[in-house]
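Here you get one chain, nothing else, as structure tokens; it is the form predicted on its own.
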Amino acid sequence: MSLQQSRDQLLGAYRQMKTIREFEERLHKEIMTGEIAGFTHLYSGQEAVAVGVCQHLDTEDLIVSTHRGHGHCIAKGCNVKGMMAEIYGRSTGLGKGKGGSMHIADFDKGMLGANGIVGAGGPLAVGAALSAKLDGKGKVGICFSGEGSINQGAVFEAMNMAKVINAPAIFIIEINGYSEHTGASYSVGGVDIAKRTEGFGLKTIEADGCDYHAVYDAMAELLDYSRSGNGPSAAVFNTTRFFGHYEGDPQNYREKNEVKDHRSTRDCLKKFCKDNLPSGIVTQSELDEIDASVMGLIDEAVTEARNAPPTPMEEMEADVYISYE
């Protein structure tokens, strides 16, 4: 039985998921223009995980993301226009255009940053969780990662450390089927990732990552557990990605109609509508209004990013190194 949510909560969740979807779909088109430099990894298809998790959090709950981090950033409240400007390498970006797609961060929102190193978020999240434990305010540190990270030693050490020090760290593992270009069934020994996290003594829940309500409910249970002083926990969400590992990836490793089929049968936005429209708690006209608003926001974000000044060369080395003198 899904946890009861108010109309405003559901509309807010839909807005966040729709914003992530349209942000990514628009980037997919804009990258083809050649105006955006560097690698970009799109999150389309996984929106229910980011939003279902972050709907429970406030700015003092800290998250660490991955190279596929736009969805986590938006779900945690990062400014969409600032994100777009950052990806365009503009001075108005959240990182003044210096980080780009894989290094978006906003500490004021509790977003400690995306990360280009697979598995690097685990130790950072445990550090955040230890800080939360010492503060005693019932906050948590959350690591988003995928099946590729589950083979990394740093993640194993982070899970073990979190258990040893009883830190309120929550490991969110998004199983989209691939570790870059390699299928999880080949690259993950034993296949059952939940058993790995349980092996470290973490309370673990598995749920459908294409179902917003399933993610929301699972996260509520884990947060109650970890906020109450019981230590670390983990969630394994099975989901899908609609684009390749990176923009330009030919995806020759996927079945011919796999993406088309997943867009038809595993789209978390379609499932959200199917689950919530029949009850009447939200209406199609309300969702249509959100759709129009989101499209307007994305249009504005792209236009403003294109017209914003690039980061001046003389500022490129500022904020990179810390001086202790």
Contents of the next structure:
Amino acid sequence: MSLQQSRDQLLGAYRQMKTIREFEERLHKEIMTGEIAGFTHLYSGQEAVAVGVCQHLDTEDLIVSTHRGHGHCIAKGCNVKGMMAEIYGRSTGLGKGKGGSMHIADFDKGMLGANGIVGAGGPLAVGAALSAKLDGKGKVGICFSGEGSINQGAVFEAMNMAKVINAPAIFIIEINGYSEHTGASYSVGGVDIAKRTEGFGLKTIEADGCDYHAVYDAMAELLDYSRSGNGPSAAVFNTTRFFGHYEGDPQNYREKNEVKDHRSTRDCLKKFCKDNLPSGIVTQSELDEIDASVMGLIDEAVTEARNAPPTPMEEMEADVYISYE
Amino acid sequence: MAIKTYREALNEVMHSEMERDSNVFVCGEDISGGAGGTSGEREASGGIFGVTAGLLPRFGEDRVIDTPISENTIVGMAVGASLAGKRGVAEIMFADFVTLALDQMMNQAAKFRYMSGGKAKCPVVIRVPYGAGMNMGAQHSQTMYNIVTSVPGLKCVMPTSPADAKGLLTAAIRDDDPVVFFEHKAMYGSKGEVPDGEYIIPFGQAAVLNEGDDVSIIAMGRMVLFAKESIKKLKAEGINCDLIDLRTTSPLDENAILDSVEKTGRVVIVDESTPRCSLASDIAGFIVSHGFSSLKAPVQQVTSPHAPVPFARELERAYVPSPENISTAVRRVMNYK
Ligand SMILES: Cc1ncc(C[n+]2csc(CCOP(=O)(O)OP(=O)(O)O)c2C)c(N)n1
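Okay, that is the form predicted on its own; can I get the form predicted together with the partner chain now?
So here's everything in the complex, that chain up top.
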């Protein structure tokens, strides 16, 4: 039995998962037009993790994200149009087009940034957690990480440091099966990630990352633990990615039908519907309405990003420092 | 001679050096790719830029090592094995991630020889794809060679043509010192004639790619290609330039620089790095100290601005030094009275 959630809460969670999904599916198409430059890593397939975690958070709980950060951003409340404009590299983007897809951040929303350096988020999240501990308001610092990133020394250090200073840091490990073109069974020595985090003394829960309720419930327990001064914890979620590592990845390391199969059997949105429609707590027509409004929002976001003014040249050397006199 | 891409030239050297010397091994993230994948395709990528393609099927998993994402240990392991008699060729996927391995590079590899009073040997090569211009943002576009060049004990190599890629990588793998080998990401597809058979270019020998009496253009890496473009235009304006391609920034071919400066008295240095503590400022300082009496105009430095690499296309385009920037600087030293 999963934890009770109100109808509004469920509809909110559905809206966010759907927004992430459609944001990414649309990007997948738009990238093919050549209008979007650089590296883009899509989060489709993993929505239940970002949303199941962030449903518990407010803006004073801080998260640190990864190169695959769009989902975390949306779930943490970043402005979708500002994100799209950032990915298009426009002046109206959240980072004025200076960061790009891998560097979307919104500090007002408690979103300390996607990150181009795999593993860099661990220490930063411990810092966020340290700050929360000093403030004493029961807030947390959360580190989203792919399973590839936990092979970085920095992440080992971060887990240990969090334990040593008893910081309310929570390490969310999303196992989508691959780091770039290499499978998790190869790159993660010992393979059992939960044992690793437990080895650092982190209270650890494993759950199905394609199941919104499983994620939500696991996080309720871990947040309760870390918010009440017990120190750091970790969640290990098995999930899947519906696209390549980056857009353009031929994915020849994956079994031919893997994505198709996962889209039919491990789709967190389908699972959400199966879990919540039969009881009548949410209805199909409510979900349809959300779908339509999400599609409208994404459409507008793309149109506005395309038509937004480019980032002006004065921005080149602005913001390197606050002041440098 | 055959026409090859820069990527092919590098790949060929890896193959031939691994064949020639069983002590040579390569390691890095996804240098083969496919390990642990569900398709069973064991060489799924051959390196994110394809430079290590075909090595795994030919030389096997013991010597072609796909690694977890652990830059510090990728480099450290290659360094350690090299101290023990092997020749490690480590790939860091993007130059920006060199920062994660900098302890092993700067504090370890660079210093063993010196601190052991000349007893230790550390024949390691660290290959790093670098540079801006591909919209990869602030953490996937930096140059890093200015930092590496500043470290006593590290050699810093920057080939600009497929032929140089071949000659310099062969020299790097056979060199007994730690070598950091910078490959510009935008150059992998560039083509040129490559000598057949064994081909070695000794370190510390700049190439004079164009001769002219008016201005010395000193450049390295991709900036050499931009300087060539600029030189063609300037020639039409009646300005003739020397083009010095440093090829290795450490060791530095000081004579090639001074010979050219003595002839022209006017210098433009082109460096993709940010301006502070750059190769441009380093070489400008060297010229002022050692070639001052030849100078007819202030030395011009063409670099990126003192800012991270921006993502927005328009900004990034303006960020990277361009052939136009080089031409402007050349005209400025020509017009100096
Ligand atoms: C320090 C560093 N090394 C390597 C990379 C290149 N890289 C980007 S994403 C990635 C794989 C990350 O895998 P994982 O942490 O599992 O996250 P996922 O991509 O599966 O979401 C790699 C190797 C990087 N960005 N930073």
